[in-house]
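First, one chain by itself: the form predicted alone, in structure tokens.
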Amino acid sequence: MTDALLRCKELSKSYQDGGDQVTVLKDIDFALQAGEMVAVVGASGSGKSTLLHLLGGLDKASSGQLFYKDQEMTHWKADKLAQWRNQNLGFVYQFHHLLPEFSALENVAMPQMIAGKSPVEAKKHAKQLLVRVGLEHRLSHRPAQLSGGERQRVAIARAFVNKPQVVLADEPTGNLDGEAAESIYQLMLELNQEMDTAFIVVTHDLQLAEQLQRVEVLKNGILHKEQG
């Protein structure tokens, strides 16, 4: 599937534990293409975060490949996956990894000042999506003053400010109640109807992950497609 937006072909991940070698992922295909939105679903300790950091570069594999549109990125530098993190992925976490010290705002408009952005203009956009999230209201807050369900809505807010292709979505409803699990999740599909980015989600919610277009299961480290 050469027109994939991100993939990974026989990607490999294992651990030195004391003298023995614990594999986590074994010789994994995979393939997102622009737009799409897939669930990965699997047991805890079946390597569904570690798939995660390996798409989005944040961890080396022990082997195989990686390849965003047609540019192999498996040897690239740390510094090259920051950039490249940085203009094209957005990160969504089961806890929101806001900075604390900081108002809504600013947690949104950090990854365009990072960018290179001014500080006017990168509000100014933040404050657009905080507003599109349903947060107008709570722009000045600081992450304590914020419910769980709404540090998630600035969480992703802040994934989508540098306009990525795919966003990456670690257990994003894993803290939150059914009620406030499932608006997040309709967040998710709305935006990638409005916007056509492409998500990975690593969920153990079976049926929020139905709703999503493909379901992948990662069982003793080998991903297999769900058969319907």
Ligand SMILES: Nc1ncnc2c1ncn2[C@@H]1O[C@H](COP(=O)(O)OP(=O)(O)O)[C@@H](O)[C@H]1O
Second form
Amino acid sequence: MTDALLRCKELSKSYQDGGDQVTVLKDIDFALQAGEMVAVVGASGSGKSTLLHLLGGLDKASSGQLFYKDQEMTHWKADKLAQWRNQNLGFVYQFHHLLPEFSALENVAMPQMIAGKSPVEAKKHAKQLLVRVGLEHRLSHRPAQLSGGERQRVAIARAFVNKPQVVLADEPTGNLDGEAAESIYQLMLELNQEMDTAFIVVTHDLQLAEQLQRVEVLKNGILHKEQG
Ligand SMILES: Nc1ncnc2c1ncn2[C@@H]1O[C@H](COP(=O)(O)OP(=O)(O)O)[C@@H](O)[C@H]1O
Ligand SMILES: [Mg+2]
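Starting from the form predicted alone shown above, please give the structure in the form predicted in complex with this ligand.
All chains and molecules follow, beginning with the one already shown.
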């Protein structure tokens, strides 16, 4: 038994490259506790995004096991994984992945409508979250009308809208300048405290990573605790 929220055991991922097999992740053991905030750092190409995609059920491991609380989800089918993600998980990507034709409000309301809320309810809650992330003056703007930092705030509001227990953020500040990056980090730290949401934040910015409770380093396919 374990009280971990999200956990993997001996998780490996290999790709076939012509005749060669390239191993990106090798026997990764990792556990995220409820409310915990962990940074994963590593060079470009070290497998950070691959790891997040495996943990979020967006990609299948070559071997190993994946657990959410005490449920093993290694072999769940795509529709069960999609439902699990909608209810328990938020994602924030480096390039926001917002829907370009929709306003900030509609983008944030969308995951709740998918979860079955009425459009009126969904928009009311979406507005509350957008106000919380400092965008009350940008509700009807489309992504192209927002700055990079504002788009990431919308993406964060969207990730939080179904009250997930875990948010997986893949280089959420990778596309922002220092000041905007710092303020997005602060926002995630505050939301972690306010909502007790666990975070895994992938970054190659060690300075930002070190503001988090725990830093894990991905190197040569193996995850190490940072030696402090
Ligand atoms: N679909 C794929 N097919 C083959 N190789 C891949 C695929 N996706 C990722 N890789 C390889 O896996 C390695 C890790 O990629 P990635 O997880 O994106 O790294 P990071 O996010 O740390 O930059 C890279 O060498 C990349 O080329
Ligand atoms: Mg990546």
